[in-house]
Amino acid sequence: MTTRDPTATGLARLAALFADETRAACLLALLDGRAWTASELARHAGVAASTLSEHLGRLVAGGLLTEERQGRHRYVRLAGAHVAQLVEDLTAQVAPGTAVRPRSLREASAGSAMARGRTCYDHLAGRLGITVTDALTARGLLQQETGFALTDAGLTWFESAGIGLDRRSRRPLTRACLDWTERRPHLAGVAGAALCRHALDTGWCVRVGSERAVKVTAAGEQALFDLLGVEPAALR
């Protein structure tokens, strides 16, 4: 008699959450970060509500998504970022020529803006991700030789970037994610959380639309210029 392995069941019941359109759809606008009502999710989607709500239920379940209610609202988000970490990870291994071709001038626009940068959960990604943790390493800040860590030198700049860094969190201080359209890894961690979100809060980047695009604004041009010497080309 054979028997199961238990392991091998778990994984193929996660595998079967992902397995699904509709689901897919949901678990990548959810890397923005932020909380989606379930009709928020059933417009992005293109769904009915009726629909949705059995798909976050079988993916709140699972353990992908937490949910809480606000009145009439149900809202879900992503339940860590070790969920984040999978759908991104997963999402990289989509082969390039593989991918659904834009139907509409609208979709080719929003899909050339979420490469040139986008938030990856709590992190900057894309274009601008790349541009950010090159600019990093070259100027001996971040080294990726055996994995990334920053250095004496980068804990300085962050201090003095005015960018906190939560030492106290379980999370790792700083982490490679691979990025799904530049096919490199860029910075993530608590390091990467910090820098997205001082970004997003001292108007370096402003958020495009309505997913994860982001623009670097003027003041941010500046702002990365003077502190890594990314010249403004590089991030529009």
Given for the second form:
Protein chains: 2
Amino acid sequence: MTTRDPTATGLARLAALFADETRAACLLALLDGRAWTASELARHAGVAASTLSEHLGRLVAGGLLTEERQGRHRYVRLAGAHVAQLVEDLTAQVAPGTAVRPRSLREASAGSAMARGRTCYDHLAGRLGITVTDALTARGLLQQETGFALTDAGLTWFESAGIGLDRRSRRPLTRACLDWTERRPHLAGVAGAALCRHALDTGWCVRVGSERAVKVTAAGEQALFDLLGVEPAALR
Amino acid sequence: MTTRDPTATGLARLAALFADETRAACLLALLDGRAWTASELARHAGVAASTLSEHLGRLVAGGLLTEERQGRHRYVRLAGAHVAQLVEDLTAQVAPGTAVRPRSLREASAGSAMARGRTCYDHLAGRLGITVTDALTARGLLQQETGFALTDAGLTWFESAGIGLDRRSRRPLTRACLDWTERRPHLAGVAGAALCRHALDTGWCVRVGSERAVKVTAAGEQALFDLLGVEPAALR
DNA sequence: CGGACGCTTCGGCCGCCGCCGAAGTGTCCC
DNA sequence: GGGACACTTCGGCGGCGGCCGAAGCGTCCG
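Swap state to the form predicted in complex with the DNA from the form predicted on its own:
Now the full complex is given, and it begins with the chain already shown.
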């Protein structure tokens, strides 16, 4: 007990940050990749502002969040893709257990909008994310047989679609992220993020409500059909 | 507060299992992929048997461990590769912070044995894992440029080396696992596990001590040189 | 059969942590 | 300047959870 494994100490300390329902709710909310103010999160989590302030202090001190003060507001966001990935990994482990039984119509429709399409921090998820990933795979742009990697044709596709990929990033170019509604892998990593950013920038998708859900626009349906042969019906 | 997000509840509950130093120490110890008895873990963690019994109860109930009773012994092991991956992911996040400063000679040499080669649940890690992964990559058997995937040549290599790969598993064939000593990715997933099992079965490596460390044998040096062109010096 | 041993249960202790409301600080806007 | 507002700090409360030792149960072995 005198000399404890420092790795164990660190692991426990890190996990403790996730091990509270209020903080967990904040982290899940922040998975949308945007910055939230302290009071927005307090309302979202259903606790007093003072309580949430302390939680934010811990999360920031623990390196999970970064903050940005603007006037009387304190904006926080996830500290990076690595944190988002951790939240996703833990959530994926959890989702199997939760019987998804929405209790109100409002919740049900919000849930289905989320299932249809949403962002996972910085890439597309939900049925939209799966559909795009499947389309990339079917066209030979992404291969999942022996791993999860773009093919040469895939690299060319991104280039010709005008979606720039930062090849020098330390972050992996592609990564498989397990979807907790669909339970199937979808494209994450640098390529997934670039695709998502492009989709939002060019109006293929728009955010719906204040949550993570996104909706494909008419222009988006057209573009996905032209570039990947995705039938619009698959997106609804 | 009346209707809380079930995902947040589950996430917090799961994280709470990791959020205790004693349980964290157990999970790290179990990363060697073997079954430990309750009293071994109690001694390892430095707590009373009664205390550890309760911890094991929680970990098993939470689905992180599976148990196997034999006579008066209770053997526990990680519930699967997914759990090991979670522990690894969290640890990788933690390791950056821990200044690695061994305080005794014994600890230092144990640490360096671990750094030289060890298992990460069911695949090779440490410098050994990195070296093998690099060799596979240099020979065009594994490609990391646009993802992390075996090439066709890689599939052939496994076959001709007599290392069977279960292609029908739901687990990904390859996965990049971030090493916490080397901070570089090494081969995990089905292929990584098969390679490690083969290495231990055929005596390329042997376990050293009761921990996760492994050592390359003379036969192993020869085999790795023949099959992958790895210079024996790179393994020492 | 009896003692050693591995594990579990129980009661009790203690410290930590999440929660709140009240009061305080700084910012913005009229 | 003054009031509304976002956030923080503080004190206090309550509960949970980790820890232990003692006692109990089952297994193993001489």
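In this text, the rigid core denotes the largest set of C-alpha atoms whose superposition between the two forms falls within 1.5 Å. Positions refer to the first chain, counted from 1. Computed from a prediction, not measured in an experiment: that's the story for all the values here.
- Core-superposed comparison between these two forms: the Cα of Gly147 travels 2 Å or more.
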